[in-house]
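This document starts with one chain, in the form predicted alone, laid out as structure tokens.
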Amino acid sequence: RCLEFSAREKGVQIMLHRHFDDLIRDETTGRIIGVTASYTPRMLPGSNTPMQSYWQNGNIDETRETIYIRARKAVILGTGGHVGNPQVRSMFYPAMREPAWGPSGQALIGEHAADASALKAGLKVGANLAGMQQNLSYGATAHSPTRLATRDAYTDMYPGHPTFPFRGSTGFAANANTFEHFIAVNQVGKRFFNDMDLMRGNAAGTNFPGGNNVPARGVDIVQGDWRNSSRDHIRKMYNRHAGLDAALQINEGSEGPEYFSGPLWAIFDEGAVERAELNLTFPWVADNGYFFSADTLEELQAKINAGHKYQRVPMTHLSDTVARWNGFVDAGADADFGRGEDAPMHKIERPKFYAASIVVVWHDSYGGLRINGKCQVIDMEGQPIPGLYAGCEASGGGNQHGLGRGLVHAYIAGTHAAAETAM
């Protein structure tokens, strides 16, 4: 808000409901001289009226399908990364090509955000890339948040927030301990991992030996010491967790040619609601395709099959899976995935029966267009592309998370772009 207020106060003009499509290049000089943008109005579900900004001063109302904007000095790409583009994500984690999984904060940023538009446009004009491998070094890149029963599982907005209608429910928190009362199943209704362990780790990530993002106590880290790169040190850094890999694996419901893994569900009964003291009322849950309840497991299966957007194949094994699980509870040990020692096991047998979505998100983009110290985009020959700058998640190589990256890049790119000669 403060940045927007300051920009409007200084006379910056803002055009909303536009998607950056492509760069315009002067074929004679090679300079980037503008952009094309398409009209993509964002409307609340059930509405035909585009959403409006809180402040209006400086807004340009323009509804033509495609517009061409000429730059006075330069173009700065700040369009976000590729977390919302399943095809680009699949370069780093093939299973994340599943469109059921979106970016964190999806209700906030919308369906067309962070779709690799800067990456695609930059490659067309010869841009180089940097830091693409850095997507694999952060555990939060692809992970499953502990918020269930909502598609936007990374955030927790409530009714009254402008974008709440895009999610329909806040979701409810369910940490690893809560999963004592659940089983987790895939799109055909089969378990795939130790349910208690599923939410305790991410698919990727590195830590210092000792298990932290900074050197832990008792770990001798000397900056610049070659021993930091010893084989023993490196082995201790990696803490990859297999839960997400198991959740996203191809299963018997994965049909060609895409072979998507499909949605994931936490299954539980009324006994679990009482033991875990779950509040299954609005706004925590809603009839939005991410939470279902029924008097029988067969009815629950049918509701999931009919009511979830990405449930492409019938869930056919849920009743058998629950019966098998209940047998393990009677036996005191989970023969399939080893539960039993980590927490008490509970039967799923008391109506009502519930299904709450387990959602996977792609949080950050760490790879993107290669930039130099002035935030100029660099081509395949190592030279700046005239008139083109980029920053934050549209750029790559910074290996940094958070708003600080965007603020610094904006300051650097803006300073140097403003110093360019007007065209």
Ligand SMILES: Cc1cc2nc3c(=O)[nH]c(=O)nc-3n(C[C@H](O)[C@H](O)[C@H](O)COP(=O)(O)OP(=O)(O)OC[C@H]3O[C@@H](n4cnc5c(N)ncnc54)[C@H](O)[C@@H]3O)c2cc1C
Second form
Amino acid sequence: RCLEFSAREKGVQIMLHRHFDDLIRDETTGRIIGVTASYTPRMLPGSNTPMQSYWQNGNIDETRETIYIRARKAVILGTGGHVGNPQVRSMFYPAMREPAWGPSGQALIGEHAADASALKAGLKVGANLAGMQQNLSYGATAHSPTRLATRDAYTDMYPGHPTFPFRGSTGFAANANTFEHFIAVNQVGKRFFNDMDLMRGNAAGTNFPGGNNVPARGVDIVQGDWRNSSRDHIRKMYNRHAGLDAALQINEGSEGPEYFSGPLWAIFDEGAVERAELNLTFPWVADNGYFFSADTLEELQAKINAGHKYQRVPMTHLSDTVARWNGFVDAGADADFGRGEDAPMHKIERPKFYAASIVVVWHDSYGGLRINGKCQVIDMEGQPIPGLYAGCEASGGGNQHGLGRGLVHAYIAGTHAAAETAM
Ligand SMILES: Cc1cc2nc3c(=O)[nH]c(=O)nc-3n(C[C@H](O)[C@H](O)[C@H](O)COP(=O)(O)OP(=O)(O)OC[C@H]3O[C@@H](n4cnc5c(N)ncnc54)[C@H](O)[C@@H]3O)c2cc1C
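Next up, can you give the form predicted in complex with this ligand of this protein, since the form predicted alone came first?
Okay, now the whole complex, with that chain kicking things off.
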């Protein structure tokens, strides 16, 4: 945390537990002159004391509900992206409107993280957006990690970490080979894809044409060649995972007006636990709504219905689905989704029976506020909005993942904002 340490040493003041809500604009000059922010203390489950930062120097203790902060020179939006806002996500990828799916590392980054604060506030003052379609270019953006039985499936975390109580379980790893022993079902208890391919991620055969990591691979890109924008090329640019699309599709449990696709479950029995040598003890699993066990499938289904936050409709088909699956195992072929060619199939028949949540995460945002080379936010007329800067996941269009983008934007935005004339 050298950047934070350095900033505190240099006298930067930090107001924790506060959510930036809106920009304040001088109606006469059009300049952004400040922000409004509300008190949003973050407390551990069962606690009524706000969490504390590791270092304290520079912290401002401020608990008023709403405050107005006047900018001396400019406002820089660095509030991250929109992966935690299902409504914003769904503007460009409707299937990801399901709120069961959060950002990766949610326990760590918090319930308000990546909630599109910058994008929403920017739109209110006339900002333009860029790169929203780039969210769909990378396999890691919306995907299903191979960790089951925890909401925070993208990351490892163990008891003792200050934010572990927000997730409750570490989850256990289950790659495609482990899925040999499972079936995957949707919110009504029906299979929806070749269960093993679901976890194969970007392996050949599970993508739409174009392969993985396109356009870096699978499509020839010739700089300046107009054929780069051919229909075929554009289609191949988007690294969509067919299994994920199947997981997120509307199913018979999806009800209006939102038609959520609902949670996903890996279903298995005691035989699977023995064959795959699964360790189903704490902290890998916990009684947190993301893992259930029961002596019968009916009881398992009832526990899921009662115990998972996003199980909005009753799962009703689990017993039928397992019976059908066991029939396929007897027949040696999966008539529904073609399993059986590359790995043995196993009956699900021996108590206990288990359900471990399969989670979809949206990892990071590539789209966001349109910025220019100075990181100034650009409006719908193509002009900079005076006094407003943004960077990293709050901004969009760079087609670039990760921390490098943030460091570069921070340097550029900070340098130019500091050079502004004080108001
Ligand atoms: C689990 C995980 C692993 C990753 N691994 C890598 C990696 O290995 N390499 C890599 O390059 N990238 C990685 N990334 C991506 C990288 O971390 C992000 O792209 C980058 O941190 C985004 O930076 P940012 O400044 O835009 O937003 P963030 O880092 O999300 O920072 C935004 C900050 O603003 C705060 N905030 C948000 N909204 C508000 C608001 N309304 N008011 C006040 N404060 C607010 C947040 O609490 C947060 O502190 C990973 C991301 C995750 C989640």
